[in-house]
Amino acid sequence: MVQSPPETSPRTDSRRTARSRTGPIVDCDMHNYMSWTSSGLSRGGVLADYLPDRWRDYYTTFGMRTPNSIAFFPTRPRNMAARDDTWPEDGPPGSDLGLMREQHLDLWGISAGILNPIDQILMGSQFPYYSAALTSALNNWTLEQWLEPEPRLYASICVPYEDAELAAAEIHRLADHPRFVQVLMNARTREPLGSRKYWKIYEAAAEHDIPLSIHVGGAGGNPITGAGFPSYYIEDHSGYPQVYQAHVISLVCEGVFEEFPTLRWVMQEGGFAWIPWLCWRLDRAWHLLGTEVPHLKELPSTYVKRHFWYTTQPIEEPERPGQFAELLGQLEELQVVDRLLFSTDYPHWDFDAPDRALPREMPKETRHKVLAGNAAALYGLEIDDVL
């Protein structure tokens, strides 16, 4: 049972007010970030404390390679892509648990929050054994510094996803821990995620019955567009659904769900309004070209309905209120409404507040499902007052 937040914040009255307006909340996309403060080492900061000697020396000497994409943090409209008020005194946004409690967990009465460590963006795609050491250290740090002192927090397992065997080993190490609730992949991978090079990861996830998630970011070397790297950040930010669509098509058409029929995927920060037309286009193509993929035993849309969940931030917001009602009807047809998971993207600049993110036209029962019920069912969380 997730415990009620401690009465330690000076803003607990605001938290109770927010909770009374919205009901229970499960935030399915929160970000923690390693502090820059050194803890006893002249170089390397906090991460070095969690690395074995071999890779500590490498990290402090050579660091990490960086992605060749406009989406990386220095190019964003806010430093570290963060809200101005989320900077602690001595580190980057997301590095201070106390501040996260005060301005997010306590303020909004978050029943449970799932951490997606920002450091995964670089660590997950370094060369294999280095990436494995980095992501293992990151997971250990998250467990010790975040999950153990804060019972409302859960986390994603960060993995060296470009080496499936090493990634599977990390999944086997942590998947049975009750506070690690999904496996984290990034959107910019070196191949589409249906590729067989990743199947050992899916085998491990299926063995432990733990969901996988795809999150914006990564340093795989590929752009998110099919036409190369864009010039402006606005192109990159608004174009994220392109890469999610490519991964969905790949996972379905390569037969991943025939091989692993219990696999569950969470698509984070990629939107969801595109699901209906993508399903229609896939089904149409399957009727014309299905002989090319005889391993698919069902309509492509059937796999999409069964195996994918979607976080709300950034939620699609049509200009006219009636348009969202139409979209909701289409999503209900495809059984997507039961697969929407509320997220804020804290501490980033495009944060969605729980009391303002969801459209007014959303029915009350649907709102409760999106805010907490769907996530509680997916992750096996016990949350008070979930419908």
Contents of the next structure:
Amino acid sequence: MVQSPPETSPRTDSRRTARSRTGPIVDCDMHNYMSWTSSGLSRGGVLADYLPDRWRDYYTTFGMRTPNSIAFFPTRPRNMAARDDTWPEDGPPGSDLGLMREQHLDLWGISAGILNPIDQILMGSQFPYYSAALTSALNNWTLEQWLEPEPRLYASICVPYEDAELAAAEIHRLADHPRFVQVLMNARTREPLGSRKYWKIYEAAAEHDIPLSIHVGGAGGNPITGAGFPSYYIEDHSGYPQVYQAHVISLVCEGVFEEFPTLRWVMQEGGFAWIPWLCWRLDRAWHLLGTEVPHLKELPSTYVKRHFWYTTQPIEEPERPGQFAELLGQLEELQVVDRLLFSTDYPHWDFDAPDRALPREMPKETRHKVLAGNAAALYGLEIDDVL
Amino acid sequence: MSSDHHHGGPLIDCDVHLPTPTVDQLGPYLSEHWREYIATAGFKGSMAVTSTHPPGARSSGHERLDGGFAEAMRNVRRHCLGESESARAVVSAHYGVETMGPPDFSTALSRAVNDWMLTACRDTDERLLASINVPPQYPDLAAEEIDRLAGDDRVVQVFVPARTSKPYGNRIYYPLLAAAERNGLPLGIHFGGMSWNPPTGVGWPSYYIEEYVGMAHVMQAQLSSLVFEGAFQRFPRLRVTVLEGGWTWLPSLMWRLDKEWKGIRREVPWVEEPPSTYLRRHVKLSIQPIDAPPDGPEVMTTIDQIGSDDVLMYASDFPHEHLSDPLALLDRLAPETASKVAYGNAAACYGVPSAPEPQESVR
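For comparison with the form predicted on its own, would you give the structure of this protein in the form predicted in complex with the partner chain?
After this comes the whole thing, all chains and molecules, with the earlier chain placed first.
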């Protein structure tokens, strides 16, 4: 049962106001961040305290390999891609639980929020044993510093996803903890996610019946597009939907859902306006080329309908009035509307506000489901006054 | 050109494929040096061609080219041109020159394939127009080939593959983009090709069907690059066509690019208008294949969302098979729109004189 925030909060009034407009809110994508010094740019920092001796020594001597996705775009928006007002006195955005409570959980009256630790974006770039030690340390830190002090918070299990066996071990360690609600990989993997290389991760997730998710970020060593490296952050950032498309194509076509029929995937921060045409294209291709993939027993869109969920931020912004409703209608056909999960991406610059982001063209009942009900159903959260 | 269809006006078929020429067919168009080089090396053609369109895959439609070159050209005339004097078909012959490291060999093959193709067009039907090969990985050499052939009235487009090592907006391509612009030829970005890097942003897929479906996201990356890296600002008369890459993804791409631009255009200040404005102004897409249910309202909704009658162009994509019917789509469009998609848009894009008024529909 998720507890309500203490009623003595100084922000109670604004919380009441915001909640009265929106109803209950589950934020399916928010970020905690260790500290400056965990970025690989300097030594020491909080992470060292959570590492065993062998890896603490390694960490303080060599730091972490920096993913090219970050190094290549020194011109990305100011403030480390964060909102202006999310900087604590000391440390980077997302590093201060007090500020997160005040300006996010309390302000909006958020019933439950799922943390995706930012530091996870570095983990795919480290070698396997080191990555395993770092992700375990990261998970322990999240548990001690965030989940235990704040009952409204839940978290994703960070895993060293480029080594499936080590990742599975971390899933086995934490998946049954009630506050770890999904497994987190990054979008920028070394191979498309349908690859057998990752199947031991899926086996472990299926065993614990815990959803898997991918989030923007990471560095698998490949250019972010199928056409090579772009030059600007805006191309990188707007290229993520295409990365998600590649993963959906791969997961479906390589037969992951025939092998693991109960898997649930949450596609975080990748948009959702591309789902209709991708389903149409996949189905047409299957009729045309299905003999190549006889392991697929059903239409590709059937797997998409059954196995994928999507977070809403950055919310799709069609050009003209009526077009969001057209998109919703197509998603309804594909049974995807019940799989949209509201998210803010706090503390990032492209934050979606709970009372403003969802377009008016989304009917009220759908809005309530997207804001809380769909997530409560997916993650098994019991939220008071959820619709 | 099935009589089941009602669109009565003439067609410009903007995506038609000739059979890949054999090295023997190219012989007359190569120097003695390269003929000897090819014979000695045992070179039979680029593997990029068969990896783009696998020989037995239903999508490749290779059986339509069986029966030799003359029969294939008769099929092109029958399927893509019909009887109308105003009809045109833009042919290409992808030869995979983008995969070739040696710049002189890549260039020599581009030239040979182009000269062979122009000869084949001239000998077959005056209504055939050509999309010429260039080595995009060597943009200066590509520009030379464009300049060499642009004076030929049959040459209406520069053919480049969707798969690249860097997307086409990158400034390394400026010589290629400048040559296309100054010669008034659109850059035709076509399904497939081969490059050192994988065809997805996350590594190599296992199956061909993944690459086939995924080409839609490669095309989106190319358009994002051209817009954001400023190609349309630097080359204001540059036009781009997306061929055999699908098009029902266009609204979702425009929405996302416009949203990103609102948020962080300070990084790319030369992008002075919303990305969708550049896309509508500079880009056209061939309508085959059609990714939408054939009879449902989705395809009409998508066309409305594209927000312009000027961007779609008819194509049969002969001999490829996609299980979608572009003529049936023309029948669903309002007459004025149908006429633009069938003819007008491609006529403007390729500099074909406007057709006479469409004949009355047989409906």
